[in-house]
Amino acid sequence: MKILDGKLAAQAVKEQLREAVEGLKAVGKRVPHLAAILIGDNGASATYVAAKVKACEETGFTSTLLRYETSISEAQLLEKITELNNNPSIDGILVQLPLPAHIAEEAVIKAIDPAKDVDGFHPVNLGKMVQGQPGFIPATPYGIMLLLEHFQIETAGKHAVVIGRSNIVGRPMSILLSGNNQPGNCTVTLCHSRTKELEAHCKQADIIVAALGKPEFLQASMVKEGAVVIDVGITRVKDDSKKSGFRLLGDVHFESVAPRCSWITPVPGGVGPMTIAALLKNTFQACQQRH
């Protein structure tokens, strides 16, 4: 069993981007600028955004963090997004999810200019991905593809099972793995809460991507010997023995599953850092396309 170390792979991506940014500076060109919107005081969201801002600093990007109270109205938020869309110094825009209940997530995603949608959630970018056209790929699936590429995981002709059908991870992941690329060229089975005989599907898989948000859902009995397992889940579970008061669990029961795998991602330190690395790559691409 080997670890798919997301921190290591993400560092390699950030180093490439840092060198590219230095190259832009050397010829007097502007560097990528990412604007992030954070609403409320959700601890997990604040942690994620802080990590994204820090990654921008490490790679030489400019970043702007806009924080608002949960009382902000949907109309006010959409107005702020329009301002960022029209700001020529901003290359990428992300709105940290989840949003307060009174704000429609779909409306916010659609309000972002597709050319600045570095999270890759806009229907225009999702449509381009489905058709294999250049665009911004959703950051988490893109990060997983970069992780597979970094560790040179052979995917062509393999049977991949994706558990979870969200528009943010599951569905895009199934499309990317089945695409005519490397990594890619898999035969993909997309499973979800209504899938019958889920365990039987998983047992046939050479590659499993667990993205359903249920802590330690994937057990050793569901994984065949030598499989590659990607754990997308990350859930905060109360733990008074920890200084933070919680511990992080993935969708995979790591202790029992890991011995059966050829490769497996840890939680934390697997997919999470790669999501940020992919976000930075999208932001750099947005900057290049706009200038």
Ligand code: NAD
Second form
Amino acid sequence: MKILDGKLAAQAVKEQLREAVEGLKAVGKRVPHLAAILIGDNGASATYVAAKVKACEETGFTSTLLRYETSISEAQLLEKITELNNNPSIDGILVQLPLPAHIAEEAVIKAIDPAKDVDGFHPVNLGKMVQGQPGFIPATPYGIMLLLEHFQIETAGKHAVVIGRSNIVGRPMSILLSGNNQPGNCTVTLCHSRTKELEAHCKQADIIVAALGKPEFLQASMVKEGAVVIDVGITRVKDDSKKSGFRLLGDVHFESVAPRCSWITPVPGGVGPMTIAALLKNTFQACQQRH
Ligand code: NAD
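What does the same protein look like in the form predicted together with the named molecule, given that the last one was the form predicted alone?
Every chain and every other molecule in the complex is listed next, the one we just looked at coming first.
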């Protein structure tokens, strides 16, 4: 069993981007600028946004963090997004999800200029991805594709099972893996909460992407010997032995599943860092297109 080390692969992506940023500076061009919006005081969201801002700094990007109280109205938030859309010094906009219940996620996603939608959630970018046209690919599935590419995992002709059909992870992942690309060219089964005999599907898989948000859901009995397992899940579970008061669990029962795998991602240190690397790549691309 080998580890799909997301920290290592993300470092390689960031190094390439850092050099590219130096290249922009050398010819007197503006460096990429990401604006991140964080609403409320959700601890996990604050941690993710802080990691994204830190990654921008490490890579030589400019970043702006805009924090708002949970009481911000949908109209006020949409106005802020319009300001960022119209601000020529901003290349990428990300709104950290989830949003407070009184704000419609769909309206917020649609308000972002598709040319600045570096999370790749806007319907225009999702449509482009489905058609295989260039655009912004949702950061987590894009990060997983970069991870597979980094470790040269053979995917062509393989049977991939994706568990979870969300618009930001599972569904785009299934489309990317089935695309006529490298990585890609998989035969894909997309499983979800209404799937029958999930275990039987998983057992046939050469590649499993677990993105359902249920800690340690995927057990050894569900995994074929030699499978590649990608664990997208991150759930905070109460743990009084930790200083933070919680530990992070993935959707895969790592201890029992890992010995059966050819490759597996750890949690943390697998998909998480790659999501950030993909976000940076999208932001760089947005900047290049605007230059
Ligand atoms: P979501 O809640 O939007 O979607 C979960 C999906 O899982 C749904 O489509 C549902 O049909 C399916 N599902 C639920 N229970 C199931 C079951 N018992 N069997 C089969 N399918 C089932 O979640 P999401 O936003 O896609 O995120 C999934 C997980 O990935 C979460 O733990 C989230 O925190 C994590 N995540 C991690 C990253 C990262 O960077 N590592 C990024 C995004 C999300």
